[in-house]
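Okay, so here's just one chain, in structure tokens, the form predicted on its own.
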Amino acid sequence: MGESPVTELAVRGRQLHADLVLDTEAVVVGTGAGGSIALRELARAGIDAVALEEGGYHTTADFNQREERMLALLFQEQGGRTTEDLAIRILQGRGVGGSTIHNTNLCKRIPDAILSAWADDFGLGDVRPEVLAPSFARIEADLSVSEIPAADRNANNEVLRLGAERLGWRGGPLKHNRVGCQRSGFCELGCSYDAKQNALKIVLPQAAAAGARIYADVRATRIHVEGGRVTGLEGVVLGENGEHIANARIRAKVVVLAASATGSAALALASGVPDPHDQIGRGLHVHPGAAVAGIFDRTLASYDGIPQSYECTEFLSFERGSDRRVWIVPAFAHPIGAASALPGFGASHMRAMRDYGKLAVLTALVHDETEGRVVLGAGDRPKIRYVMNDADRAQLGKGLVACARILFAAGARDVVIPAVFPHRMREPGELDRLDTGFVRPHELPLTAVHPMGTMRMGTDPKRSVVGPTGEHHHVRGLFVADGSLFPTSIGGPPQIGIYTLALHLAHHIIARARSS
């Protein structure tokens, strides 16, 4: 099927004046990295395909760089999603394009060691590095992935590079999917300059040009299964303020779940999808992380420029049980985010914010082995149960100390770990005496931006939800194409891995859609 230009990418819920009733061959739930690729490949194969997106359809003109507006618009629960015990803030995207709208465009392949372990431990020989390499390459070409030039590295990233090099630690430049970047530093609020080569800009328009239809503001609520095969789904159409304005009923012989590791699992649970071994929702990993701030005597303006362009991998390896499972990258926030993270009240907090321009901030993210779980909360919304185990807490403690050493090595005059009782240090020798027992729930602000797992891929139904083709073990025509597939944590940004797995599995989805 030939592709033609698309003038309007998605139909908004408010534009529907009656129930949405469709009879199609395939329906995709979610329009982020995985959903966009599944939709595009289905459409290009001549399959009549529809995508439903719970969030809104926003364009470059909507991305006004205002934290109070964009956090509410682009993130699940207006940026306030947390684990059940409120210990970890979980940032996930919501809207046409999903998390590719707000992420910081980091592009790393799933490490070869992880793919080999998936092949050996979960029977996934079809994802070995040499097999998956062509799909990685095609996705990287689609998204114009390139190494971030050293000339585009901002002061915060230079602090990480300088500190790591002075310590003799391993590190290097990162890759991204930006073209025409203006280095404004507002990536997590949506790009006002349309430089992100993401699902919204690249993949979904290709899908629409090939004939796919995209509906925003439509929340899927139930998957229908009859006689061991999927028959479609139902949902609700949401108005401008999230109110229920109509119903949605979609008949289809293929349903692709791509609503994230939390959303896909919650929808499957709410639908009562067969789960004889109680696997749906299990195996959740999130890469929990925390920040360390360094105060310098000079102005850095770390808020300016590309947020993340350099990494430290000195403490990152991928064998199971390793005591080196920490990934270190810069993590600077705009004023509202910084104010909420910096410790203190009143005058002391004002003093801290007056040093805003002199701050450098690094974060340590754990390649976690803790397994959390997604269960159903009020209104069938995902409830996230996740409490770091002792080994992961120890890893995060090591990572925070490493961040502090990097900041001192780069010239910071003070280093602060913003725990509930902040740890302020004036020289690196204090780190030798630091008790990291404060790395526990509610004593340290924790954030996670990479939920994965919950509908794991594998050959054994007792340990996984879908098979090596991405199709549910017990429901014909029900596929998963998002980070839910990952059997383990991957220790780095997942977007390229999600795009790639969706592309790799697409021919199985197409074959099922064509079958009688």
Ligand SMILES: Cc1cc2nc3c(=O)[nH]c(=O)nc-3n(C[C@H](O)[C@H](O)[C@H](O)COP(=O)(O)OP(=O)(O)OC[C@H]3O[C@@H](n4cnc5c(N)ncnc54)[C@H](O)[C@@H]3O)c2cc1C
Given for the second form:
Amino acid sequence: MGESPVTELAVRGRQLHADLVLDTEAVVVGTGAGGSIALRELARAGIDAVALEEGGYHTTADFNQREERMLALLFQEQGGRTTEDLAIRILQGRGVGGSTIHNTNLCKRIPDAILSAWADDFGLGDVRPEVLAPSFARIEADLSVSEIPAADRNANNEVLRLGAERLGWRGGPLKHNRVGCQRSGFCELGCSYDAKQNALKIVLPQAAAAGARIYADVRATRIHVEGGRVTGLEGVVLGENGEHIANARIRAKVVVLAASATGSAALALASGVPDPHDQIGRGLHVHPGAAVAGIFDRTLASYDGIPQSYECTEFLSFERGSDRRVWIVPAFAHPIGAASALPGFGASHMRAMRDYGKLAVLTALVHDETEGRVVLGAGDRPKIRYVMNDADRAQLGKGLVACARILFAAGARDVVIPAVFPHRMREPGELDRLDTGFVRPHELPLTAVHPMGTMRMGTDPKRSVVGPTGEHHHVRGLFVADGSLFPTSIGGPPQIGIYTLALHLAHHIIARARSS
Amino acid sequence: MIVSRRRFMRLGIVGGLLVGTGSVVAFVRTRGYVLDPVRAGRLVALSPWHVVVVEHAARRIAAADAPEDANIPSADDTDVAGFVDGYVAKLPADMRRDLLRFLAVLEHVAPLALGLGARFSRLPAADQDRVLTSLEQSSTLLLRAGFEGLKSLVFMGYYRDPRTWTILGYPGPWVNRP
Ligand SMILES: Cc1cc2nc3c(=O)[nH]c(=O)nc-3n(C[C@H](O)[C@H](O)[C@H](O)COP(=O)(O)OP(=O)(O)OC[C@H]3O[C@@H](n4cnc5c(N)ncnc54)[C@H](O)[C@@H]3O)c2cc1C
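Compare with the form predicted on its own: the form predicted in complex with the ligand:
In what comes next, the whole complex appears, and the chain from above leads the way.
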């Protein structure tokens, strides 16, 4: 293949001394899970391809394990992105490598039942489990996916395992994409030891070695479409403080949207891409979640070690109409995250923070039916409309009660659901009487880290934006290759599914780039 | 009087004020805030009166549980307001604007809703706590969200300081750990 080593992976905005004007075959917007694979496959096929990334190019040396600095550097809106009603915090990455820079490395395939439902309901025969299996296997090999050894399980994860086992509930170890992990526990702030086998470390260097060019600090602002074909895009080059320092104009016959389920939809909407059935931005799922804390009599130091290595799947099944739609995993935070999540303020809050080292925290994430919507917000940024429906709220309530039972079963002295009016319990019997009506926006801190949908794949243009090849129903040469593609929620960590779908669709993108 | 104000809150008038006219209220009532000119000159996103409001809110939000313990740094020691200024400067303009409007509501409107005649920054600590609690538990969802946002910023400014980690028994990042 003739791939050569790469020294500097990306050109930074401040290194561009004039407008960025390029004539190329393909341009990929966004360099996260989906964009990195699309870029690599294009380059390996000998296509002249560039990627634009609105965030910065940061390396291991920048990842200093400081929350206040890394939130600002690596997350959209400095970690302050929320739903339009400010009720759900939406964490998403921004930078070369996208959300793979600071995700917690969990690796799971899209469940077979979900793929089969996509095939049947959306006409996606090509995503059936047996068809997609080789692509999953290739991605897992690329990213060195392996099971997290039991010996690497930290105290927080042990609490989940022990509690679930004592209750006789289904659970098991998780897989991850880490090699040489130092178990420092700072995955969510970028890995200081370069142990993440992610887009930044693995896939983008492969893309660059195969000839792709990556431009950091360049935000795509408009896709150009003429006569039903894409002709390229324009954007802005950003300086170190996000200021507009130059323009970008890229001519290309293929544009691949991989700016995430929020960013891709916002860009398509801002560009006025044909949308006769008003589909762009619809179908947003986010896996909303909330946390439950258990206070133990001994020090757990849950901030140390691999954050998530064990799952409880007792309340998760994927068949149609299932009323078991919650996934339970540990969730621990560093001091700033913990302080923000604990209810109250002042002296009582500080007293609670003194138990920091004795806390185990679990989270329940909903495999959501609610369909939110991405619309255009100020400055053409995505505005996220999403209000959980009653069924999902009930699922989350069930999940929180389950988390609390696990914590008690594992020996917690107190269990707290940190709602605005916190629910403190001293024994599991109190859970039988708990009215979970408080599980609603603004009563409970809600967080989501898995936006999906918004540019769904499907054969029917009335219910989807792109066809089974990933190409837009009405614009030749415009492809999607990120979490936007998912027709439904998947009920688990999405990165492997996104990497895999991008790989699976790549030959269609390449074929279009080669066609005249 | 107080009751009718509370009803106003429930009807969302304060929420509307937050989005719409909080900045107008702030504009006409920004006198009488004293800030050291050197500090004022260094500000990037906040104006002096915002800084004073953030300082007062931070002192209550990050109030110590053992005020006599000299090892617990205060919100002033950790320069929470200075941190918030720098952080807010890089937020997208609409988010920055919403936060500044919330500060105006906190300073001028929220005390009135409890029947307190003075600005937030001139109230005794116990009344400031009442105001903050009323926002945290407000039936106006936007006000709750505003409080959550401010609380996150304050704790980001406070718990970023290694001196606070000893309160928690937290050893800090591995990187650069001696
Ligand atoms: C804290 C956290 C923990 C997570 N943990 C896990 C986990 O353990 N396992 C798992 O499977 N998933 C996890 N995820 C989710 C996972 O990382 C994402 O689902 C996945 O990376 C999404 O891939 P994507 O390609 O859709 O978008 P992203 O990876 O988010 O990449 C999109 C990129 O596009 C860029 N962009 C946006 N708009 C523009 C524009 N207009 N112009 C140019 N560039 C643009 C963004 O800056 C971003 O870098 C986690 C996410 C978070 C936030």
